[in-house]
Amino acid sequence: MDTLLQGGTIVTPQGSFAGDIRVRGERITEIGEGLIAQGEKVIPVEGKLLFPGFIDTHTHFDLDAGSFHTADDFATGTRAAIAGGTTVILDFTTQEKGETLMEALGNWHRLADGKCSCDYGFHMSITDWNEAVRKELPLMTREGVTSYKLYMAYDNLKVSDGEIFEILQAVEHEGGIIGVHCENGELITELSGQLLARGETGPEAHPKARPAEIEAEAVYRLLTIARMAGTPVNIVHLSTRRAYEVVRAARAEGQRVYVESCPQYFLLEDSKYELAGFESAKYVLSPPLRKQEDVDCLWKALAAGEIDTIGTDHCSFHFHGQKERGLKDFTKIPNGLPGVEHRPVLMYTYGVGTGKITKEQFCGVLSENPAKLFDMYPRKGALMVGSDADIVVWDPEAKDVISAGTQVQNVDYTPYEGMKIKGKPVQVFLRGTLVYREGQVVVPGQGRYVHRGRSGL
């Protein structure tokens, strides 16, 4: 049935209007204040913001982690995600030692296929390239995937500095963009062997694996390459100070790059790691939570515009019985936070409610930022004419307090238990469809695959 939303505030990142949305199917047809109702549903939203749907440009999801899978599936964290008002989400394709892109791809299109309350695209991450593998590029740009992911760390996963180069310049040629997570991986490997050698076993020791320096050095080395390479990069959850000022360097003289952080980066610090216990495995990630100085440093880059996107690098893991797995040995403790319910509630609440940013800063950095960059703009993270009707109708007023006994997201934690929040969807449209509504997911499972073309702000 097609809809008229009267009465709101729409958002966009240039400003903000009073004025009603018309949805037909499911588009967006036509926008102005005063709409006379044309015998469709009338939904009165009078003192509600009208945010675009929100894109969460970094998820993982039915992860395999070797003997166990992340806690959240395809099915499980969309229904999160839609929950929380992200009506996109875009996951990394793994692609394994002596595979195929396309058999990649081929196996996380099962995992997603007919599971996801969202729309949902890929990225992929190539850990094995070869001249075989160069060939596919074009393959994957007729699948829609145009986007791509290097790691500098992890043994299994990470590729050289001479790979690297060659990758940025075979998927720029192709319209696509990289992003690397940047840290040192041998660094890391012999910092870890030295402090379980002096007996440091915990969680409390995983941090010293991987101080500030460890990013900062291979951001440094990664603008590097694709300085010489000739394209532009997306560095995704910076996390440190320290990192920050390399890609402010960067751009100064010229350098295309853009910057990926993650809401635990804003609200969380490494006291995190001093907890009694094991508590502490619960904010065993990577990169680590950090300092209060870093925290700060994000805010303001996030408030000058500096940071072009927030994903959440939801990769969530049991407590109990998977991060537990590493009581003997912090290296063995499964890295990553769920998050994708509560980004847009912890950002708002935090960033907009406090004056840190504005409400078109947020709707920039959580909708029309990552269309852009990916490739789907402005059929979504736009509220425009002809846009899909993604819609998160946002009551600035309502009051909650985060708790996992509560969450959407199948784990048995929130890192951010006990929060208090301000502000918080109570109504989401995915193409036209009202899928969430005052604190139920109505409609489930009705998630498209996203097919996208070249990418880049």
The other form holds:
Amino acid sequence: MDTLLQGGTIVTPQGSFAGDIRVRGERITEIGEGLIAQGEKVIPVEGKLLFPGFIDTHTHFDLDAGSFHTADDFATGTRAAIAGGTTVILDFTTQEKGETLMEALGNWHRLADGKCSCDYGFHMSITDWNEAVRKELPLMTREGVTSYKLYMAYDNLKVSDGEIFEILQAVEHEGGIIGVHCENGELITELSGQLLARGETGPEAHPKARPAEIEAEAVYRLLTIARMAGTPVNIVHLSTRRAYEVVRAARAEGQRVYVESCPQYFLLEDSKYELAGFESAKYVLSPPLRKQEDVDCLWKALAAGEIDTIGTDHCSFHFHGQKERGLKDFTKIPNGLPGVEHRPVLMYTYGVGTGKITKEQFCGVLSENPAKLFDMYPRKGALMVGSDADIVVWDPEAKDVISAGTQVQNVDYTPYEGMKIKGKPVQVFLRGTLVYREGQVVVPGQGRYVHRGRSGL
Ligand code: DUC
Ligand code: ZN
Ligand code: ZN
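Next up, can you give the form predicted in complex with dihydropyrimidine-2,4(1H,3H)-dione of this protein, since the form predicted on its own came first?
Below, the chain from earlier opens the complete complex, with every other chain and molecule after it.
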């Protein structure tokens, strides 16, 4: 339905201003002050902020974790995304050994297509690199996949340093960007073995197997390889001061490095691993939660504009029945936290609300930067004439308390239980359709595949 949003504050990374937004069909057709209704539905939004729909650069929905799947599939995960104001998610397809990239992409389309409540795209995780896979890169571009992920950890996923070098060059040639999971996999295996042999089998051993050095070394190695390859690179879920300082030094020498971090690394720290019994398994993810000095460093980096995107790494497992698979051995606890629903309210409350960052910076890292980096701008990530009408109507005064009892995501806990928030979405438009209103996803299942490309359109 055609709509006129009247009397809001339009937020962009470059500045905020009073204005109205006219929507015709799926697109924004006019932005200005004092727009006169032309027969469309008028929605008064005085006192509200208008943001471009938020983009989550990092989700794992319906992920196969061996004998079971993540708690959230594409239906429940994207419904939760919309309830939080996220109108696009980018999920990770994973190439199994021996599989072609086209087969992997087909598998993920089958999991997602027709089930999503927000728009969605895919990064491609390359795990089995060879000449045939190299020849598939142009096919990926044709299919709207322009970003890739490589793992430096996890035996079944990781690629060698030589392969990283080759893949960086090949993807750069094709015009894509690579994100890398930076942890030293061999050292994690060694440290985990030593901990288990000493009888340290509980979840509190998890961070000991993955200390800060494990990330910083991998980041240094990756940036060395990328410098030699002459390509930019994106570091996903960066979590420590040590790793950040490696990035800062490389940038000071002129290297192009993008950084993603996640709400959990800003809002939670490693005291969660001191919780009694098995409770701390709720916080087993990789990289693990870090120390207060790391948290402080990330906030400073974010405020300085040195973190480009905030994704969630949403990878939800039920505490009962799924995390519990690792009761006797922490290495068997499935890794990951839920977060897709709460990323905007958390980063707004604890970032904008505390004065650490401005609402314009918040808009940059949640909307505009992800759209630019991942070839969707200005169709996504912008409130501009011609952009998709993905609009979040945000009440900066609304208060709430995060709780598993009221969340939309399909998982039996939240790592943010009991945290107070101030500022939340009250209406969400997806390509012009009002899909979320006053606590309810009113029109589910409207999500479409985003075919990404260099022009962003
Ligand atoms: N770490 C990852 O690298 N992926 C999914 C979940 C996690 O904790
Ligand atoms: Zn990862
Ligand atoms: Zn991940």
